[in-house]
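Below you'll find only one chain, the form predicted alone, shown as structure tokens.
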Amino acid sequence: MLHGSYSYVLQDGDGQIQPTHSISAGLDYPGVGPEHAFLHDTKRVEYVAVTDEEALAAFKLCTRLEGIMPALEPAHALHQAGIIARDLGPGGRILVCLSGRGDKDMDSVDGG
């Protein structure tokens, strides 16, 4: 239990909450909300890890190729979408919601 709700959290072997770090402020939290936990338990979603470096590369590629500067949170999803697209091949389709604006993340991008 973290902040009053049951969910999945990053914890050590003793059950203590582990500190986190992400270049994306919106992802710098040691747990997920109860809805995400439910979706995971019912096998409706799969969550994967994406590094800050991979997210930054996806941010820069999207900005350069599409002229769209995504926020850093969906930049993590863009990285994974690129992997899935490669596996699907030319006829595959993927939808990624680009919530937020990347211009507010420029201090993190320039420093990352």
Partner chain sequence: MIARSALTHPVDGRFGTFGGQYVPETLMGALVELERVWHETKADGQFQLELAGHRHAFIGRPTPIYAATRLAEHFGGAHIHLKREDLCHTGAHKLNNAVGQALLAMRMGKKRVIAETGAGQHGVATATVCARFGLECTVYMGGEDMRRQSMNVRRMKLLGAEVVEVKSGTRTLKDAISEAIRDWVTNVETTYYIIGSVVGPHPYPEMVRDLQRVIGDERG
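Having gone through the form predicted alone, I am curious about the other one (the form predicted in complex with the partner chain); can you provide its structure?
Only one chain is given; partner chains and other molecules are left out.
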């Protein structure tokens, strides 16, 4: 239970919310929205974890190959898109919601 709704949260056995770390400030949050928790439990959506390093690599790849600098948040999705693409092979189709641009993240990427 965090910020007014019941959902999956990162907590210890005593219900204390635990610190998080993400290279992406927009993802640095110890919970998920309640509808995501529901879609997860009902197996309508599969949720996957992506590391900081994988997101950074996808950020750089998209920037260099497409001339589009993605925000670090959707860079996590781009990494997973790569895995799924290799799985599907030619003929497969993937749509990624590129939720924002990455200008704001240049400092984090340079430092990382």
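Everything numeric here is computed off the predicted structure, so don't read it as measured data. We call the rigid core whatever largest set of C-alpha positions still superposes within 1.5 Å between the two forms. Numbering follows the first chain given and starts at 1.
Quick check: T20 between the two forms - does its CA shift reach 2 Å or more after fitting the rigid core?
No.
Given the rigid core as reference frame, how large is the C-alpha shift of Q11 between the two forms? Answer in angstrom.
Core-aligned C-alpha shift comes out at 2.4 Å.
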